[in-house]
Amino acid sequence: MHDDEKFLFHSRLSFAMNSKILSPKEVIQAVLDHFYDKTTNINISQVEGFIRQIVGWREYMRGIYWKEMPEYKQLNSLKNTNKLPDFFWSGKTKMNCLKKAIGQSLDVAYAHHIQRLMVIGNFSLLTQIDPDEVDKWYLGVYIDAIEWVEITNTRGMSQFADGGIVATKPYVSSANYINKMSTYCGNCHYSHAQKIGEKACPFNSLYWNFLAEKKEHFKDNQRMNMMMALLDKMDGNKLAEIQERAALIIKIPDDF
């Protein structure tokens, strides 16, 4: 993710495929033809990664939708009930990653996968927003968001509201991940390195608060063992301070 780039290496073909203007098979064949053309300089890892998103993940989402609906639309395994912040409709927030990802989404009706999952979706889950509200936002904002592909990615992969039907663990992270994956943190009001204090990135306190609040839910999830072990080792006073800040962010997110 880059402050000065909206699309980077993403093809932006999802709208055409999801609305059936362009056949996924046609896209895959074009990529294979390009790969086998000896005059091109494209390698197997690029081809595999691109095609896997279409015949792998995209079709998996379609299968989940037809298998699990209509009950899937009501799932809320983590019992999250908070409201969507107002800045989801304006992009006006001091958190640069959200300002960039949401602002772009509102401006061009598109954001690439990592912006949707690990910035916007991550914040939504950490602040425990009702998955109904998250679904409506994604479905209403993105040009490629047709329900069969939107709801399985959002309620399933992003918000873990399905309890693990789509993914085996929630996709949540602290600011450290966002800093590694973007240039956003270098131009932010907050410090990605701080966990406590007014300049500490909200993602840090929200992350540890989420793990603490949902500890019982994830106690038997082996993929969460390492993070839960780190949580258990955290000083009690420090965790209390982190949770106090997280509670304030969740209560008045538009102030941040």
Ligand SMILES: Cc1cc2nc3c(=O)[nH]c(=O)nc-3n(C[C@H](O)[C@H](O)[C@H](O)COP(=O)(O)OP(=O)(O)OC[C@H]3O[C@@H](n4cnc5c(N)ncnc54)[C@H](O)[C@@H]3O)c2cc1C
The other form holds:
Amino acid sequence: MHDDEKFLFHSRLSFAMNSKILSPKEVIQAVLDHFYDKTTNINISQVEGFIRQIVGWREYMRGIYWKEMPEYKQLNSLKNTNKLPDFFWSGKTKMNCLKKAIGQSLDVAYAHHIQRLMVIGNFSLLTQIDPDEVDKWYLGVYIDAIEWVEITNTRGMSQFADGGIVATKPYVSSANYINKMSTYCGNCHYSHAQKIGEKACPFNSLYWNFLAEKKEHFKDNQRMNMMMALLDKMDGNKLAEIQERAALIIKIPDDF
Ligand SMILES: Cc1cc2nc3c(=O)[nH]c(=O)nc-3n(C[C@H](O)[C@H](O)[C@H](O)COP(=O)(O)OP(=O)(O)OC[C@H]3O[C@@H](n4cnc5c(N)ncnc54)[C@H](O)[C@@H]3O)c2cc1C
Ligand code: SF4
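Switching forms now, from the form predicted on its own to the form predicted together with the ligand, please provide the structure.
Every chain and every other molecule in the complex is listed next, the one we just looked at coming first.
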């Protein structure tokens, strides 16, 4: 994720495929033809990754939709009920990653996968927003949003509202990971390295608060063991301070 790049290495073909202007088979064939053309110089990992998104993830989501709907639309396994912050409709926030990802989504109706998942979806889940609200926002904002491929990604992959049908663990992260994967943190009001204090990145308080609040819910999920073990090691007073700040962010996200 890059402050100055909206599309970077992404194809922007989802709208054309979802609206049936292009068939996925046609797209894959074109990529394979290019790969096998001896005059080009593309390596197999580039081709494999791209094709896997289409024959893998896209078809998997389609299968889940037709298998699980209409019940899927009602699922809210974590019982999240908070409202969407106002800044989702303006991009006006001091959190640079959200400002950039939401701002460009509103401007050009596009954000690439990691912006949708690691920034906007992550924040929505950590602030425990009602998945109905999250769904409506994604469905309303993105050019490629058609229910079968939107709801499975939003409610399933990103919000874990389906209790693990699509993914095996919730996709949550602190600022550390966003910093590794982007240029956003270097240009932010907040410090990605701080967990407490006025300048501490809200994602840090929210992340540890989420783990603490959902500890019981995820006690049998093996994939959460490592995260929970780190939580257990945290000093009680520090965790209390983190949770106090997280409660404030959840209550008035637009102030952050
Ligand atoms: C919360 C959330 C909501 C999403 N909502 C939608 C949506 O409404 N419509 C939509 O088409 N995709 C959605 N996606 C999946 C993915 O983000 C988009 O397909 C991708 O960003 C489209 O941009 P692109 O064509 O440049 O993709 P590229 O990065 O170039 O990828 C190539 C193609 O792979 C396919 N693909 C990759 N990942 C997925 C996936 N998880 N599910 C389905 N197809 C995938 C797409 O058809 C895409 O065009 C969502 C992902 C998340 C995390
Ligand atoms: S410091 Fe936190 S809020 Fe700022 S860009 Fe990084 S992750 Fe986002």
